[in-house]
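The chain that follows stands alone, in the form predicted on its own, written as structure tokens.
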Amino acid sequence: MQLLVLPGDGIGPEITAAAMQVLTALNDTHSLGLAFEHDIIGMASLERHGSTLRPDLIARLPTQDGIILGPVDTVAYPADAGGINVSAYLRTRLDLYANIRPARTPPGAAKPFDLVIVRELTEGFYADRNMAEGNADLLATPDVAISLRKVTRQASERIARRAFELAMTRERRVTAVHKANVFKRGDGLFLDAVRSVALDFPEVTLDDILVDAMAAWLVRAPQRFDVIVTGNLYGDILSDLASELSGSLGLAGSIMAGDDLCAAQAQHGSAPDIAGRDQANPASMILSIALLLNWLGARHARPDLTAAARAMIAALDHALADPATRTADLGGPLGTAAFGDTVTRALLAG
């Protein structure tokens, strides 16, 4: 099984040779067989290729099992053809529609919660995926700025039942959330969309919420949820305020899955500021290999890659219960590199 790994922008390269050292450490005690193929996208790409992702890397994204991808800065990329926005690129052209985003406070938490937003990603209010051509945040005048949001039932439908199937496999419960009181027809043909899919799952529980409302329960309730499903905007936000009340958007994982290709992306930036200073806190990416190897495992029926999930996950919980093993941004005193080696010694010490 191949892996195509991506390091990224910023603090990219740091927090995936620290994911991959726990990854390669995993692949040999459980005689995983991944195979590693290594690259450069982003501004690395840029100065050597002239592109942030070149044609022949876009040939080979395809032909992969899965993709480990860092973090990346297009805020720094040219606005010409050279400057293309990786993320973007994986989500639409390979159609890897689901953002599989779990917040769950670690064990001992004084208001513990576990849940999982689910978010579509190919269209929305992100302008750069939502037009065949050209970009759909419009400047009308040099004073007026129209964005235009596409919501189709094909994608609302696909990403429902991405969430179904998760609960499924969890406490069977799903909170659809939209803003369907003031968008009639776009968040309105969405929950049409869901609560058509939920007539497939009569063993979950459906419900729906405001999004108002649901950033609102998540600081009051967030143990009142377990699955939730929203479009991209809505899902952005409320992922990042979910993994923030579960500790720390450094310790938040993320995928990004199609039907037949998944990619890790860690789901903070690339946080040029401390690039280089060996200060990021790697959980973030070494949780999204975990979530990773667990959707591997499930689509290829392989227990030993959802077994090596459940492992790394525990071992990266070990760290992270003791002060004296966390990183920086947690209080603690390791940095990238340091914390990488401690969450491999917890995983080789089983």
Ligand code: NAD
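Could I see the form predicted in complex with the ligand next, after the form predicted on its own?
No partner chains or extra molecules come along with it, only the chain itself.
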């Protein structure tokens, strides 16, 4: 099984190196037979090849079993053809439509919670992915901008189905988050699609909450939620909120999954404010890779990969449980590389 490793921008190379140390140890100890291919994207690729995502690399993406993708500093990318948003490319062109974003407090937290946000990735308020050609983020006059959102029943139903399937493996509760009081058609269609999929999952309880109220509910009582299903932009914002409430964005693991291909990519961005300082928390990347292994285990009927994902999360939890082996974002003393060492040692100790 072949995994392509693309460290990305900013803190990407640091957190990817730490996470790959853990994955390499896991691959050896569990005899998983994973082969890794390394390449560059983002600013490193722009400087060397004139594009953040080279055509020959694009051609290799669909042939992978999985992709390990660092954050991309899209704000710094040029607007011309060389500045391809790698995340958006994977989401739309390779149809990695389901963004699975857990938010879980570390062991020993005073107010524990454990929820997962299931976010649609291919349409919604992201105007760069709503047109067959061109961009739906338009300037009508120099002083009037119009951004168009697309919501389809097909994309809404399939993301809802992923959410209900996930809920069946957890506490069997789904909360749909929307703004159907204002966007009666767009969010109304999304909500209608979620409700129709719910009919196939009678064991799962469905409720729904307006996105603004949801922000308050997450702060007030995050333990109330199990699986949250929502659109692209709401999910992006709420998942950063939920992760920070769990302790730090640095804990925020995530996958972007299609039907045949999955990419591990942390929720956060390239964190230019701490890049190159050995300060970033690689837990997000380690957890993302564990989620990828879990997805591969289910997709290819490989229980050894599922067990390896569990071992990786157990080692991560072991390191996070002790305040003395946490990174700075959680108030701990460790740097990125030392945290990777700690998780690797916990893994090897079993």
